[in-house]
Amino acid sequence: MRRLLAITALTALVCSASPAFAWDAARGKQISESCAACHGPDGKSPSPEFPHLAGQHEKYLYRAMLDYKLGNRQNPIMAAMVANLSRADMRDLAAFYASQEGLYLKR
């Protein structure tokens, strides 16, 4: 019984804390202004040299930015672009681009 109460209390705590970890697409849109030159204002790149970001999965976009920041992905331009972004900034950017209609149909 104690174990069940502990699990219930922990679940309630995690669920109540989850809004603090929500990804904010509106804030991401504000941050995305510096990304627009290469990736377009809505994540649809105007050039075939740069990837489309619109409609990509949030976690994929976040991980890609984090990998550029950590040096796991090598691209000097992207490394410079993400150098001053916090993890919250990257999450919010990922949420913004993921919320845009991409080139593929959303499921």
Given for the second form:
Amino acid sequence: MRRLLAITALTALVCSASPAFAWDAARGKQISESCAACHGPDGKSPSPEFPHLAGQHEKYLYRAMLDYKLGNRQNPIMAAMVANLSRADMRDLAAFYASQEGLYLKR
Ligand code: HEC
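Other form of same protein, the form predicted together with heme C, not the form predicted alone:
Whole complex next, starting from this chain.
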């Protein structure tokens, strides 16, 4: 029992002490202000020139940002937008947009 308690306590400690591994949508929202002009405040783009981000899969969104950063996907606007973002920033942004309601067709 003691051992179980120790393991539980340790697990809780490790999980709370490593926020870098979490995909933090609340923090993503905070740093999404510079994206809102084109992609909308909640990721629903006001113009067909800019893709909707709301409700897309978070790993897809993260990968897209990473690819702009690495040059695998080329777009001068987005390359500039992600240039100063860390991987944690991109994960949190992805989590925020993925948590917004998407534009699925209503049946
Ligand atoms: C000045 C306008 C503009 C701003 C500001 C902007 N974007 Fe974009 N974004 C675009 C355009 C245009 C594309 C489509 C580029 C392409 O064809 O690859 C795009 C594409 C994307 C994609 C890929 C979407 C998909 O469906 O593949 C992601 C993810 C993204 N932007 C995230 C962001 C984030 C996060 C920010 C803020 C840090 C941001 N963008 C700021 C114009 C903008």
